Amino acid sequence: MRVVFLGTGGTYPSKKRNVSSVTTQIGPDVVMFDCGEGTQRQLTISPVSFMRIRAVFFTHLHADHFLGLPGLIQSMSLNGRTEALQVFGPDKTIETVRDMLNLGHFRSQFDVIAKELAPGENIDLGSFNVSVAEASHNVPSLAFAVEEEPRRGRFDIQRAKELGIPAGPKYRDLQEGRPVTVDGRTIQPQDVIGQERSGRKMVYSGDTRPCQSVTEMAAGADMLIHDGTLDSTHARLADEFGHSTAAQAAKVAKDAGVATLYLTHISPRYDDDSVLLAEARSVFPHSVVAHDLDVVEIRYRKPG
């Protein structure tokens, strides 16, 4: 799973980061979180294909984290895309995405299909699942988890010889969950395969105050990227917007047992942004501030 930060800026560009994008890759399946303007250039100097995106998942409608999309659609269509994209998001997605497909006279070369989501939902693409989760911002927001499905237990060599098992027809049978007979015996698959192991998990708040729905969503998550956009003696302020500070972001991480948190949406005040990795690390040590371009691999991790 590889995780490419395209815009890590909150409400408007500044000198050092472009506004909210995201994209994760599984395989060669693409999906970007948020699309605020100038996110199509982002992606000419970044290693991801803007021709392999297949889904774009907004948190919310300010615009900060939709107005790249009419461009975005205008470079695929430019340069020869003719399989569909979906668009998923909050109330009034339908709408939004419709207007954006009549500005001006340009049209799509190809379907363009719009979705509104509803905490709780679930959208299966196949090699792995996004689910929804409620986020606490000052207008319908949406948070979400990119998940794999469980991998199958490790298959134990060793134990299957000294079962007596041949390598071969009846190895593949047992990796597939048939059980095989040896000798009169039936073995079942669990006697040499370990336990199911959980596939990879990154969950992505967009613009937040701390809250539970999404503390639970992160719940044991190899990568939070969570709202950062302030320092704490900016508490209030973060509040009264609907966003958090590095510390509260920190304490999410936390709580919900993340193995590393990442800091986005930072306010353009910052020219300097240690103040709000030395408070997250405080808190919180496995923290990060991400920047615009940053590429990270999440790795599958060790069992125990």
Contents of the next structure:
There are 2 protein chains.
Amino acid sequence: MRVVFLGTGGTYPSKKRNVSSVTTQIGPDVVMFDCGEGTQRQLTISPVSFMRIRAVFFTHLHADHFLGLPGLIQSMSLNGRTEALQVFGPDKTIETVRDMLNLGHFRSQFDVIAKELAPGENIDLGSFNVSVAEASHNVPSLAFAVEEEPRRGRFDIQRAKELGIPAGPKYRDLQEGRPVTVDGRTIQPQDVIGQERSGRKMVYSGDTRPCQSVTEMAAGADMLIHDGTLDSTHARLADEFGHSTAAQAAKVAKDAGVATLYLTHISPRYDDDSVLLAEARSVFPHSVVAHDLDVVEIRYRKPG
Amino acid sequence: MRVVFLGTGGTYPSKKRNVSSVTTQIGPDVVMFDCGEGTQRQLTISPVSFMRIRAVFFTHLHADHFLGLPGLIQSMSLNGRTEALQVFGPDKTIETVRDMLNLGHFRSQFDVIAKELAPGENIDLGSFNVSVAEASHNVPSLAFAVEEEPRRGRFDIQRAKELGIPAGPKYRDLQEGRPVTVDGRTIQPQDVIGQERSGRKMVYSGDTRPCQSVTEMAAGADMLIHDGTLDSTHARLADEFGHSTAAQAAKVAKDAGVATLYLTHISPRYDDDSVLLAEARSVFPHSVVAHDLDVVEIRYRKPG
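Could you output the structure for the form predicted in complex with another copy of the chain, given that the previous block was the form predicted on its own?
Zooming out: every chain and molecule, the one shown earlier first.
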């Protein structure tokens, strides 16, 4: 599972940070979360192919999270895309997508299918699942979790040999969960196959105050990407505009027991973001401030 | 008169070029021509202050020329702008601007006044004038000329002293075109004031095939910024999609007798644009291929 940060800045772009967008890739499939203005330009300087984007999820309908969609669709269309693109988001997403596609002289050569989501929904995208929770912003706002299906445990070939199981169809039967018989002995799958391994899990909060629903969704995630717009000296401002401080994001990460926290939606006021990093790490040591074009591979955790 | 190229790429952005936008500044006033997606990010890395933009002119309503407007307006609004912004363009501009401002959850804190223009119109912006010509694209499309008012000739102080004119109110009378009397002699303004000097003139073609109306508008311009999307091996494609080759743009510049040609709207296919430069210079030696963030000062021409 590869996560690419395309834009990590809050509200409006700065020299160093474009506005919000992040992609998650599992195998060949890319899913995009938020698509602020200029995202297609960021894609050109990233390792992500924009033709592989299967779906776009909007956390909310502030322009720094969605204005990149019509240009991206236009470029996909000019580059010959024919496959439909799914666009998910909160209330008003259908109307907003329709209005964006009707601007100026342009008609997409492929279908754009918009769907409005409610907290608690799950979207099955084949190799992974996206679930939806409510965030706490000043407009309707969602958080998303990307989770792989749990994987089968490892097949222990050494043990299989010791049990005298001949390589071949019986291996497959065991891997697919069926007992086999060898020399009159019944061998159960669990005799040669280890514990089921969890799939990887990434959670993206969008713009949000710290809140219980995002903390619950993030439980045990490998990566939590959380609003960390401001430092604690601006806690009141953060609350007023529906954002989190770095320390609040770190507290969510700690309470949820995630492996690593990435702060995003960094205010353009921080030319130097070390104050955010220090503040987050004082609460939760496995904190990172995300930067534009960072590429992070989420690996399977060792069982145990 | 300072011209800043914010985006010089055609159709969609590439690593090196963002989509179309250019600004012209005279004194403190900035006017923007086209505003493709990501223009506000380009502004952050340019010397242009986005708060000084008085008006935006759209050549036509293809997304790579206008999608940057709503984000720019939002950032101006968040930064406290209260002064109205004028937006000019061809038919459908009023509807397109209205629709862009109604996307998602956002209300501008200042007025955005859209006006549709026809070829032949002139817009008086105080320190300069913008005139409008028809371009030849595959949707309704305009070209614009920015012209300063002609300036008075220089006051020749040495000559005034020789004529015995005392420094003071009589100097002002002469500068404002009134004759004065010195020791019974009548002195005419033209005795001490040189020829009227032309104001500077910049012409921006937008997306266009070579055409007579743009050639006429560009007559004697200091700078012509012209569509030079493709090289001559793709002349047929250029014509089909309503663009010019570098050689065609150079022919327009030559016929119009401009001082310098800047090619813009360069196709993303040119990682190396030297083929366009060579082709243009073979027709018109004072040709340049514009690059993002180029800053060009247009100086007054020496009278002669």
